[in-house]
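The chain below stands alone, shown as structure tokens; this is the form predicted alone.
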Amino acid sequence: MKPAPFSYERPSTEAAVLERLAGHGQRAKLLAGGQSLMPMLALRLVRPDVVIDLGGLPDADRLEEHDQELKIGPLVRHQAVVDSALVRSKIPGLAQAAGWIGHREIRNRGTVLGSLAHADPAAELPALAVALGATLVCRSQKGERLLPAAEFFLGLFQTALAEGEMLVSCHLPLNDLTAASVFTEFALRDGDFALAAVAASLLTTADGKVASVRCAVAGMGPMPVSDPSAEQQLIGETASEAVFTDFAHDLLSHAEPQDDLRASADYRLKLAASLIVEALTESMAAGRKGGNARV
């Protein structure tokens, strides 16, 4: 198939794309890597007047360290995550993460922003945004609202952008939890959304007990899942297999995951449950090491 017509613009700033936006409405759509975007153009599943066009916006493609926060662009693609040795260092998470998305040339033309603006329940960064207390900067010519990645996301590739507002920077925080963070995915072939897919990270005190923990489960529901009170209730055990077996039961309590062909929601729950006590053990040990988990 081929899209429905629409109109294409190109503007040179972020001013001109909000005043673009206020005057469309819900008739526009933004386009920055068109990874997700342009499958749908093709299908017909959304049908816009306008399509506005991010890549003329200078310096859009930053990726910064600023005041102990790693900053995010809307047109910094994930390659340029998978590839940043201050990401790599700094969040190893985060570039685990990327490195997940489908096959490079995907990962060359794909931005982190679209893909947490798109909000597929199923997709590798909301997950890692929510687990890693990622904040959000919304945009409109009506002002600026800062988001918790966990207040973002509502549902099927739902989120909290008003009619008007553009996702304009993620911030994720740069302290000894993030440092310490892991994403770990399970998917049938290389390239596909992940059957289940976690995000971690957990810091331990000298006697082994469990300092700080954050984690997101990818795959499970409409959105990411996650539990703070899980969280709460895991700091101050010993850090173990069991614990962590039993912490993934509490978090997954909250799943919604689906029957579909690749597998039953059984066992996606399972195999969630299995990542979750895989992610942990991961970012335990390399929180002990002072070091980073593998990317």
Given for the second form:
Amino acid sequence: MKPAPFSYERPSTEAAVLERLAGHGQRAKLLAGGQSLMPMLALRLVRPDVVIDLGGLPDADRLEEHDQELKIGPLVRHQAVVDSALVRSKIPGLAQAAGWIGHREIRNRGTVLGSLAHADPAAELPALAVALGATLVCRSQKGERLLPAAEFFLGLFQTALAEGEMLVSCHLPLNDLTAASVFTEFALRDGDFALAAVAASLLTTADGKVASVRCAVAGMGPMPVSDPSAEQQLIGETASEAVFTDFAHDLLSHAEPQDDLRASADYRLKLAASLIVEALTESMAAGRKGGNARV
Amino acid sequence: MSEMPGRVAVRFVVNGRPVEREVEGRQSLADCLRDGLSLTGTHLGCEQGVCGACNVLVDGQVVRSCLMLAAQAEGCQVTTVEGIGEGDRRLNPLQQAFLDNHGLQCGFCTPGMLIAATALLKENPHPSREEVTAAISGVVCRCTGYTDIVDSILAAADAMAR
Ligand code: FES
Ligand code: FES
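So that was the form predicted alone. Now I'd like the form predicted in complex with the partner chain, please.
Let's see the whole complex now, leading with the same chain.
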């Protein structure tokens, strides 16, 4: 249960991180909060020759509003997001999602960008990033790419990050839709991985028709599941439990839930469907009040 | 790999005492505390972040010391279970409450529980039963059934308010 030996490096600038990443290639792993990487090292599921600690980067824990976007730096920890008044008021679904992650001990160390880059299929933040249309900033010595979250997650623990590239920032739009965002999930015990988790945001017009909607689920396949065409179809419908249920059905037709010791695939589908309806209903209520329902 | 990687110099403060160590890059903070500094109050149950026995405070925040490299503690203030008492081997109100309320049996989980409770009571001196339960949900106890641990922490909150 001890990691295999590796060299530890702690560069003090982003340029130095990118230089080392370019030099070491796949032999190196980036370490942010370590709450996923450390267990993988201990279990020797990964055996990098070099671990590059991002802990020495100045201002990497910045969480700020800029040009109607929330910008999340590489060392912003989950608990900082949970506690942020900015996040709780302007993008409550993010604070809720971060609050569902692991236990307090994990949230105190784990980082938002680390979770996105790790791309665990049951993780909360990838689904939230897809639902709310996050832009992920990937940087290497060769330059920078801005990827929509929907194009970043490629499969089980797989992302579009290329060799030598680092996820340096996550940008989330701040608008009426994200202000009504909701995140909910169900796990067997406090801190367990979710059996199913849902990020959703929905706004209605004054006469109760769906004006805009975004939704993604986690734990229902190798990566977050969303359905932009089902979202398009929902727009203009009169909001009701019945149309939300139909929407959940359409979205979940793309899901690939697995049977395991904790729950059957069938149970997960039913659970996800009811969580989707619940999240959309709650987001609708939050949107009508012009803010969040609960954090 | 062909050669053993070099060691890393790290400086941090443990229980108020500055320490300077040369560690292997792969060494966890938990192993550094236990093997390097002989602070064996921090227990290791799983070494993969699941059990919570290794909880310590880093800059006042409860964290898993098995999920942190010793090298990552550079410049940090670390508090272990040895550092929460009142000195002179006197128990603090939280430790006394665990003793009075049978908050431990074998004691393996106790350091993790005490550290989680210390962090909770600092942030929230009057927690509800539910808040206590949530705060210790990351620490596994195979003996007590948890009820006496929750009672202990609530009793400590009362004692500290007096
Ligand atoms: S030893 Fe660290 S959580 Fe179990
Ligand atoms: S007292 Fe034995 S594990 Fe908790």
